[in-house]
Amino acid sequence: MMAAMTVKTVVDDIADGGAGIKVFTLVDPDRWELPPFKPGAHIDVHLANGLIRTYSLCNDPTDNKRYVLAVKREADGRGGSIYLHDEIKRGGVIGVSLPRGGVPLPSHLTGFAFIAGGIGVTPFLSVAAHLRRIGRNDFVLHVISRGPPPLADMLAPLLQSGHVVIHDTWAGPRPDIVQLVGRPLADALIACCGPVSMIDAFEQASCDWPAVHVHVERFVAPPLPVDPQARAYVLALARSGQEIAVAAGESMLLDVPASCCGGICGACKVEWLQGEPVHRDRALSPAERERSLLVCVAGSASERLVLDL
């Protein structure tokens, strides 16, 4: 596996963010400002057990010298927010990527809202304080919960100000996702984040929409379905020389950092020289996809692919 290009940074804070919730707060060092990122990114989390999780950032961008980050633990999970959750404490020392990705927020648009399934709001709290320092308050986001909303604390000044709506489905029912979708709309942006079976639902409501004016944010990567066109090939290593040869259907992930194994996050984003690469991510733009791919889930539809590896 090839070492990872990491930002070194210290966790500053841990705090409660509600029921299994910890936030913790990472910080440069020497206190210097860190780099900077979109309202939504996210980061990769490098642990010392060799793991790495994604996250995203729930401040404001401009918030520019900590990461805050709002993680539950997940008992059935993949061991990240468990280490996190156990092992972490004020003052050590974490491993963090470059901040990538974020939530589109064309100034041209007349309207945002925003679907959050529990933890699912952290991505929309750094969005909701951007788009309120910059004086832009025609959004809403609401936060779907059983019980209590995660974040409390966080959720607080929106809920003062009238951006959140909170849909507590201990206290009624679970709203439906098409009525908070609507109408498909040339001027808004709808986006959402949270459990499979809410962003199933909110892909099948927003169909009609334009494309470029829908955005999801997943916990955990979709499977992927069997592709009757896979065949082999030679995958080529430009820097190092190395030739490998790739059976059909089988994953290229062989040398960079990986985090969902799925598509989603990022983590394993690589340059691609000469080929026609297959691309079956849900993280990279049209444009991205001209010179970029996503090594744990790409194919190749010609007989030689090389990477800037």
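What you see is a predicted model; the values in this text were computed from it and never measured. Positions refer to the first chain, counted from 1. If you superpose the two forms and keep the largest set of C-alpha atoms that fall within 1.5 Å, you have the rigid core. What changes on going to the form predicted together with its partner chain:
- Core-superposed comparison between these two forms: the Cα of Glu290 travels 2 Å or more.
- Fitting the two forms on the rigid core leaves the C-alpha of Thr25 displaced by under 2 angstroms between these two forms.
- With the core held fixed, the Cα of Arg239 is displaced between these two forms by 2 Å or more.
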Second form
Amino acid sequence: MMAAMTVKTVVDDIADGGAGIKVFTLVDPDRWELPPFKPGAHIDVHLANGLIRTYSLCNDPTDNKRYVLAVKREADGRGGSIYLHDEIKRGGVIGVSLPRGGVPLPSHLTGFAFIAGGIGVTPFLSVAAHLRRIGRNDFVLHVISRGPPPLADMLAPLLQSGHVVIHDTWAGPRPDIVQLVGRPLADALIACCGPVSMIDAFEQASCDWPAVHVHVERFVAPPLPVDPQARAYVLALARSGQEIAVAAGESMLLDVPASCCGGICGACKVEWLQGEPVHRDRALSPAERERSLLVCVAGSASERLVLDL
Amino acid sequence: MPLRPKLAMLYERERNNAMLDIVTPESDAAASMWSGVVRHLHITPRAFLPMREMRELTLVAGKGIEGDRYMVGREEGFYSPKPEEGRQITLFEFETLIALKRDHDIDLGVDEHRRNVTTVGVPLTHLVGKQFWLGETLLEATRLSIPCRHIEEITGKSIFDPLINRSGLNCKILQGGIVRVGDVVRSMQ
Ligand code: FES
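Would you mind generating the form predicted together with its partner chain now that we have the form predicted alone?
So here's everything in the complex, that chain up top.
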């Protein structure tokens, strides 16, 4: 299939978010509306050095011409944040994925509590902006930070309106997550985003809560097509001699022309030579399947599948 | 207008069928005398970006729609790596949106099907290979549009299957001009 296409954005602004954080504002080159997102959603940022990193959007979804990301420079991280901090300048072009995920905010609930560790505050900035805009004031955001909280400028209006509680662990004791989570409520939602240790503590503290009222913000990969039978296999290209490992449920990453990407148009038809293809298309006849498959949907039941490519 | 040979053969066969001798070439010609209207117009400058509703579009013959992703020279659409004349302008039946709601309980907005023109009263699927007027512009339909998986990703709605065979029409622009909401769409016949 064609390589993943991304949404083309331009870096419109880079601001200092304090505490080693830079706030990037991405816009469309023509300032067109960007693909919509839910409060607290995240996007993958495709960097020129081949790295793909996931960041929460911090702005209100109705602010639909900008993606605002806050990135903390992680000196001993895997390189994505360093690249963004050191290499990306205003006017630079960045490809991003469509936004995914978001914090569920059922309107019938009567209260929301969010617990954020450090830079984990980002999704809740978007959520808070959304809630305030729709006139919901029944939420509280706990920010646990070492030293002054990150993104002070963005937090300031929420501090002023009394929606934020800062827990500075340098100035005072570490807050007890159990206490912040509190006793289970039937009509409230609690959510957490932060370091793994904090999420673990949060999950433990909230195990008595109804699962639908508990949200942990994790950066999840895009969902794969659901096929419990799918297996990993090796794709061998007979003519070029190439061998490609394909993970279970993944589509063959081959550079063949594609169109519908859903197994109905036949644009991505190739001949197969050996193995046991799983066709999943709705275009080929049984006779055609004896020799051909459609790359966009086909998988393999055998360990190895050989294509005439 | 003379009937094409294949069609004439079909009529011949039908004439031999006593039950159908009330159907004449003339009555069939009358049946193709449809006319419809432009209900919505949309463009977007790049793949994945939301479609923006417009009051009018400028069509350039042989090229596309000004400001749209598939305009020749712009090439910023999802399918731009696979150029095709029929991407110059695409049309979609408003009636399909009604059918999606009725048959599948799916609310699909006029800005979500990602075609440029939403029509009412135009039998789009009958027009492949034919020329027709869209307001003051003249189009030729090259093929039926095919739904694309990435529309599910963009809209978050499971619409790929329900859109098979009714995903609109791909056309090339023979005569350019301005198309406005409310313009009449009519057959060349
Ligand atoms: S791209 Fe249409 S069948 Fe594969």
